Each structure stands twice: as C-alpha cells, then as structure tokens.
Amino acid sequence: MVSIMDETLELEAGQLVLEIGAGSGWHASTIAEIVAPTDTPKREQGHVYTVEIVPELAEIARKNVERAGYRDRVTIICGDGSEGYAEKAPYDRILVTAAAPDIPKPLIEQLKTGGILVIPVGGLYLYQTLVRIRKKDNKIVKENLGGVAFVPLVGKHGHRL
C-alpha cells in the first residue's frame, strides 16, 4: 500500500509533502527518499511534514526517522492532523495514512493549485475508498482508486469515536 499511494502521488524531486499520520516514520522516510533525495543540493531538495496525533507514535516515528538518517529531511509534528499543518503550507502532495469520513477542507486549503491529495475515505473500518483529489485552478477533481481498510482519522475533521 505505500509504494501504491507514493506512486499516486506522482512524486518529484524538491516537492514539498504533507502527510498525515506518522505512524512509525516509514511512510514519511520512502516519500523523503524522492522528493529529497542526497545527491541533490540542499537548497533544492523538498521535505516531508508529518503529522501525527498519538504522542507517543509521534516520539517513536522521530527516534526511527533519525536512525534511518532522514531527520534533515522529514519534520515530524505531534498534533491534529486533520487540521494539516497551516505553517508551512502550501504542500505540492498532502498523503492522509487514516481513512477520513470526507475531505478535511484544511487539506484542500492547504494544496497548491496543481497539487494532488491521496486519502481514504469512508466509514470506521469499513466501506472505505482511496481517492486522490487533483487541485486544478481552485477547482477539485476527484477519482475513486478503488477499495481500502485504513484505522480511522480522529481529530476535529475526522471521525468522532
């Protein structure tokens, strides 16, 4: 499921990411692997910005991601990731790891125009869809990437448990 969502997200050298939720730091460090990559100057490198709200998860996907040597290269933030992360946006890709009851409208805000989204969407654990949500000229195109199982987004955009 990573490599599928990290090739739907098209991604490029020097494309800023958001992600939201963490987890272990994987995910974030396989994105940081394209759009970072070591052999291009610093200055035109990008950079993975994860979210992740479970504390815990958040201190566990930062020890991993230094002892991967992705820590220049991905920022882990322990918050609510359904908001996104307002402070360095606008992202090139956003990547939700939790299935959503619908589109946080912060993410939407939060993509550049010409941008794509990738995320769940659906009900607790189940009947769940990857959509990937292309922002061309302030207008939304959706499409359905098929069926999914993902734990569920919590926070204020997402699912009330």
Second form
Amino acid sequence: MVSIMDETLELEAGQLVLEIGAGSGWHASTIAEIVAPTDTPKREQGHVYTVEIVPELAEIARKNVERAGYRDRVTIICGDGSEGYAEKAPYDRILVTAAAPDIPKPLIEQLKTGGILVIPVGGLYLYQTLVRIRKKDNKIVKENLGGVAFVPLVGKHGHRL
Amino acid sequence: MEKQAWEELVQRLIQQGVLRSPKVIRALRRVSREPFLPETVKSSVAVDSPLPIGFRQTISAPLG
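Starting from the form predicted on its own above, please write out the structure of the form predicted in complex with its partner chain.
Full complex below, order starting with the chain above.
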C-alpha cells in the first residue's frame, strides 16, 4: 500500500505533506525521503506532518522516526486526524492511512489548490475504495483507484466504533 | 539477511510494475520497514502483508 500511495500522490521535493494515521511512522518516513531528500538544501526541503490518534502509537512513531533519522523532516502530532491539522495548512499533498466513511471536509479545506488528497473511503472492515482527489480552482476532481482494506478512521469525521 | 530480503522485495515490486518512479523506488530502498516493526514481527519484514503493531493497528504492506 505504501508503494501504491507514494506513486499515486505524485510526490516532489519541497512539498508540504499531511498524513492522517502515523501508525509506526514508516510511511511518513518514506515520504520524507522523497519530499525532503538529504541532498537538497535545507530551505528547499519539504516536510511531513503526521497525525496519530492513539497516544501510545504516536510515541512509538516518534521514537522510530528519530532512530531512522527523519526527526527533522517528520513531525508527529497526537490528535484527531479526521479534522486534519489546520496549524500548518494548506498542504500540497494529504494522505489518509485509515478508511473514512466519507471524505472529511476539513481535509479538502486544508488542501492547496492544485493539491492531491489520497484516501480510502468505505465501511467498517468492508469494501473500501482508494480515492484520489485533485483540488482545482473551483472544483474537486475525484478518481476511484480500486479496492483496498484499511483499519477504520476514527474521530469527529471518522467512523463511530 | 534482512537487507537482502528487503532488496528482493523492492525488485519484485519493480517487476510487478507497482514501483515505477525513480524517486519512489529510491525512497523504498532507503527506508526499509524493518526498523519500524515491533520485535514480535521483525522476522516478517519482507513479507508483503500488513503486520500488527499493537493497539488494533497495522503497519501497511509494501504493496498489498
């Protein structure tokens, strides 16, 4: 899934990326390697903000990211990712690593014009579709990329468990 | 051993056409899943499947 999502996001060096669902911190670190490669001058490097709702996992992700050498390029926030992370918005790219019942409105709002959002949409442990959203000037272009299986997104704009 | 298994997995993903762009291939090569796994599942690093990381959550599979 990490390969598919990273290809789908059309990542470039210098981008500001928001991930919802840090988990272990692995996916965010692979993205940091693309948007903030070490051979790029610091001021041209992008950054990954990743929100994790489970406090224990946020702590584990923080340790993992630090040990892997991405602490300066990946920031882990413990909170409700279904509301996005308005503090650093707007983002060039947003990815959600948990399935949402619908596309959370705050995520669309926090996406730059010209930005891409990739999110699995669907029921609890049921069939889910990976959706790519492109935000254009006055419209949202939606593409279905096929069936996937993710843990549920929880929070205000997520599933009620 | 794990390093080699990871490289083989990356090669397989390239052959399957999942990994296409040089940037993503480079990133996956450089950032193995191994250091992000709990000890209990470390030996499964190159198995292309999600793995449990506790708290009813999983670490994604490299591909599927």
